[in-house]
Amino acid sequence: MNRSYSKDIQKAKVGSAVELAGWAAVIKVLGKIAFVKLRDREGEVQLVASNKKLINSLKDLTHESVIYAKGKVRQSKLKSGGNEVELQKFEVLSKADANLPIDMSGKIPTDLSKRLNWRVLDLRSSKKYAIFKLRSAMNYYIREYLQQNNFIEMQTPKIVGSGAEGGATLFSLDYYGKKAYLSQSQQLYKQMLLAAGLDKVYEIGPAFRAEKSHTMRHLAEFTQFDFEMAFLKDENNIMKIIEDMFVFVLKKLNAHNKYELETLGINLNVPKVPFPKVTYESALKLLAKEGIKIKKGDDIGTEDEKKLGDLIEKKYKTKAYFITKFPFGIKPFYIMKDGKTYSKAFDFEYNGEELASGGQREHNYEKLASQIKEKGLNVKDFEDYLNTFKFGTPAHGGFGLGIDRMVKNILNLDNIREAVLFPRDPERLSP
């Protein structure tokens, strides 16, 4: 079969033969005339039958079945104008039963939980094809800009000894009869490279954190872009990296993409470079004069970090930017100290959330172990990964970025589940 999708049809020359296969969206039988609107993953398209026999065949048809068609490109009388498909023969591959559990019309609002139950139903939309084609468009953007700049593609376990982060979040399992647990970052591993001498890494891939949390803005399951580099001068040059891939990956989306962005309505800005640096203690001067105190090394919440967004935008004209210098307590034991109590740390934000937690790492084998220590864990459990910094380990740096969370403030999207195909949260075990 040579098949069209329905975005051809619009670009078809009138008169052309054309054969579409996908899903009836809507069906309408009117006496002397029926019409199909034909759904595939590039959108709908109207198919038109005035031929007896075949509207005959069209009066059985159930929502959702999946149908080929074929016919002739002709002009639409619609207002709306564009092309249309004069039916020639039509034939039903897969009848759909006539009960669906959802409204696929979405005129009859449904529950996000009652969608996701029934999320292969769900995502037949277009605003959801264009939402998963974007994000599939993200992350080959962000391989090209890390291709082109030198960088190694890895890919490293998902069952480890120990957790990057520490044991509270950990999902563990029986692993031979040996106690393991499921990654929750890619960071030792890719700090492993970088001491092998491989300069220039990163992932793309799963990740785990066991957190009992019900917000829009977290999962058990998520996919996490990992990306570390060697003989840097100090965290500002991994800000500048993500600077640049961050407006790379804008630029790209709005010059290929136009079609997907503007199927959900999304008009994106690009933000200038640099991105704002703010410090964590500006940032709680900031709050502080909005009335909202936060104590000097605690985290910037939720709610306080949609607010820092908005101060900041209004300031800089900018939804981008960086908070740096945090507190060393409130960090990973692999971040690098910069004095006694600051870090060379930086969360990236946009679009009022973290999108990326990153900074300077410590290669000091003698200060690593301390640092370990100093954040109450075994360094037994760490073992290997400390052995790495026993022969040469130069200078590094990295962060760690979500694609699910980037998706959904980039598309703007209430709920970071509809970014995932089949999200996992402390509920959700299925589909």
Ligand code: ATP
Given for the second form:
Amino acid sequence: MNRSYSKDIQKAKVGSAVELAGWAAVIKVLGKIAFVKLRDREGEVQLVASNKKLINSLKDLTHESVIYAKGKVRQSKLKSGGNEVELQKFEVLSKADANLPIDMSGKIPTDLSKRLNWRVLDLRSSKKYAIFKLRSAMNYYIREYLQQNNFIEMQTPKIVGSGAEGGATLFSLDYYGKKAYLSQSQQLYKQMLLAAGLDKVYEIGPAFRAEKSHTMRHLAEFTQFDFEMAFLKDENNIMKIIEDMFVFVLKKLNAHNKYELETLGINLNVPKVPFPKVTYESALKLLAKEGIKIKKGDDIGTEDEKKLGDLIEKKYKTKAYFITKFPFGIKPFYIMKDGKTYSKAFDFEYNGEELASGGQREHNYEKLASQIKEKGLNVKDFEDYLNTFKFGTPAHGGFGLGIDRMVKNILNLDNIREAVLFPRDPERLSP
Ligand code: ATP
Ligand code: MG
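Can you swap the form predicted alone for the form predicted together with adenosine-5'-triphosphate?
Let us now look at the entire complex, which starts with that chain.
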């Protein structure tokens, strides 16, 4: 089969012969004429049958069956119709059960949970295809940027002996009779690789966290993009990379993915660099002016973070910004302190939501050991990691960015689950 995609039909010469394969999205058999809308990865196209034998063969066709069509390109009689295909040959390649478990016409809204139960059917739409094509493109552009800038892609273990991001969200498992965990982030390994002399590393891979709450932005399994570089001056070097890379990705999307963005009705504004930097303290002041009181040292909650996003957008006319100089008390043990109470940690925010956390790391062995203890953790659990700092580790920093959360916010999706093919949350382990 010399298969064309539905999109190609609009560019094809009128009168040319084409072959298509896809799913029967809409079927209308009207006596002397019949229409089938064929859906494939690249869109939809109308097939028209006007001879009796073909019309008859369409009578038993069920929605969502896989079909093969051969025909001639012609212009639709409808003004806005574009090109369609005059059917010459038609075959059912795989018949779908007539009782579809969810509405596929887009006319009746189905709740998310039911759609996710039938995710394979739910994904059969131009909008869903657009989300995952854009997600793939974003991953590609991130890699393109990093490779151009001489970063090395790594793959680190996902079965680990200790967590880096706090015990509360660790999934534990039995590892040949020993207790092991699913990795919460690549944090410890990427730092160790800088001690190994690799200088600039990154990974885009799975991370697991037993999040107890049900939110629109947390999953039990997500894709983390982790990045770390050595020989830096301070955390500002890292923020500069996030800015450049984020703008690079958005510009690439605008240049190469217009069709998918239009399918989702998205007009992507590329934020200006540098992104504003707001210290944690001044963020609290901004919120206090609006009557939102957060005690110094406490984290900024989801609702307040959204509000802060609105305030910053009003003030700086941008959705992208950093919150800097967080208190050490609400950041992980490996971050470098800045004075007694603050740290060289920042969050990258977009759309009023945290996309990434980063900062400069502590690379002094004694200080790091004492910070582990300060957080109430056991130094023994971090022995291999800690030992690397005894034998020469340059100043370094990096960030961890949630790919799913980035896709959600760039594409304006309501729920992180829409950005993931088969999401995992406290209620969901299948499909
Ligand atoms: P939050 O405060 O939003 O729970 P976090 O500060 O605990 O996130 P980090 O440890 O900073 O998360 O992880 C880095 C990034 O990974 C986050 O900024 C976010 O984009 C993403 N991330 C973290 N936890 C999850 C999760 N459970 N589901 C999806 N993405 C996550
Ligand atoms: Mg964070």
